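One chain comes next, on its own, written out as structure tokens in the form predicted alone.
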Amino acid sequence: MIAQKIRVNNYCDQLVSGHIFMFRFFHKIQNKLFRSIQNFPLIKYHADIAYQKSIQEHTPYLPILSKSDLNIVKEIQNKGVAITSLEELGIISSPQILQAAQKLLPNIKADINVQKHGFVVHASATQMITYPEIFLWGLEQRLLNIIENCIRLPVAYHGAYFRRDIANQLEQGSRLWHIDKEDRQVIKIIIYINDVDERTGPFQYLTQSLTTEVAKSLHYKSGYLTNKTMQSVISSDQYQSCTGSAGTVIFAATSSIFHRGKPPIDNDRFAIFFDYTAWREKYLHYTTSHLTNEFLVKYFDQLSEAQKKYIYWE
């Protein structure tokens, strides 16, 4: 019986997995389709007429910022990235997120086949779930309030993953040089969990001007680029590289900049990404995280009026 039931649960955690795989698939493939609909020139022109009217409507609703917090925003709309650290941010939830992080670190183990052939490992939802507050920390008031200023429009809040890249040097995925494409801003703030330098996998970005120049020059509308392709047109010198300790905190505009993890080569990199963009579904081809879908079927009673209408933006 006991192997009987192991089987039945085996088969079911399988068909459950492909349907997960094919529901991202052709969630793919409609977010292809939608975004080359939306690039038809009248579509398009009627599209950015709409959203620079939804700006202008919502400017005078935007939140007021301290002069430090109005400083990162002015270098994400200069630069593209902007980078602090938990102890500048002085946001009171800070220790705890770290020390929930570190408790989880261990917990994010590679088997031998990711190590040799994959590059990252995501905690899963269950590990995220038992420290609610890695979740919660993406909706602090104060960060909803500088991503705001940055997209100009209502935030939509996308949730949080913890992510171990391998020092493995393999260039795939987001270790290859993209541009995000689900809206027409996309914001991500990355936690470092450990000391990262330049051997340790950061996150690496060209600014936006250089971004403008080389997708110009490369004829890039989406997709990953290899680093071969990408020193075809600029020298690597050109890169920017977020290092710092554990607790460096960088803000990304990753929908207006080139950017990539750099593949660690010492040491495993471990980060938490929080991602938000606007909440507009017109234009957003994001869907909800299966573990802000868990997250809220555990903790939907603990969260406040104002914190549900972040994550409610579908």
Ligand SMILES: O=C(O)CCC(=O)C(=O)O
The other form holds:
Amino acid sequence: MIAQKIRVNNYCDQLVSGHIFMFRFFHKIQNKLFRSIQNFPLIKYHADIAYQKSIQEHTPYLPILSKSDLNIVKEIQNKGVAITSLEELGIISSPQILQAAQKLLPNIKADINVQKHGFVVHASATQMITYPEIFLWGLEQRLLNIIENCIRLPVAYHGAYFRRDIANQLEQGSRLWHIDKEDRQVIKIIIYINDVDERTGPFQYLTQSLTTEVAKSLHYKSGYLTNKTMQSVISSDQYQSCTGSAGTVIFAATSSIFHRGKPPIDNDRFAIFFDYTAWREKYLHYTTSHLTNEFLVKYFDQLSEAQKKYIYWE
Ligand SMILES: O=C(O)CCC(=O)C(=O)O
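Complement to the form predicted alone: the form predicted in complex with this ligand:
To see the whole picture, the full complex is given below, headed by that same chain.
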């Protein structure tokens, strides 16, 4: 009887996850279609004007920042990246997130198949739900205020994911050079959970000015570029590597710079990523991740009204 119930439950789970997969697949295609429609010159022209108008209208409401947070914003706007640390930021909940991450780290397992043929493993939704402090750190008001000043519009928080990047030489997915195209402005915060040097897969990027030059010479519109292609136009000496000890925090405007995760050589890299865009009623092409959805099903009602305003959830 119990075995039969488990079989039925498993069948239902498969049906639901199949459903979610199909939904997300069509959602991605729909987003791609929207993006290409929005690139038609006349549509783009009107969208650009509306976008500039929204920024102008929102400017008087931007939160006031301390001098050090303003410096972070300036660095993100000038270079595309600002590097600091949990300690320097001094956010009260920071020790909790590092402790939670260090407890969770040994449980993000990479089986032999992933080690050989994959490049990344993510903490599961169940694991993320067990450590809500990780997701909640991304809703710290100071961070949201910094991001709001960067994008100069109300912010949408898309959640957190904890990834283990496997030390192998596979050049796939986010290890290829790309610019995030999900929205006009995508900001990611990355926290390193272990020490990251040149051989532990640092986040790498090209400065904004170099990104513009490279995009022009490669006629880049979207998608992934191999490192070989990148080296056909610039020397790797011009790559910026974000190395740092555990607790290093990187703010990256990933929609305006070429970036990638350099393949780790010696050790796996453990890092938590937090994703943000501008908040909009319509045409937000960002697909909320399955992790975020599952987290919110459990915790949405426990968020404060102020926090709920930042959640973009399908
Ligand atoms: O793994 C990394 O450091 C890069 C990740 C990345 O490219 C992205 O999130 O868009």
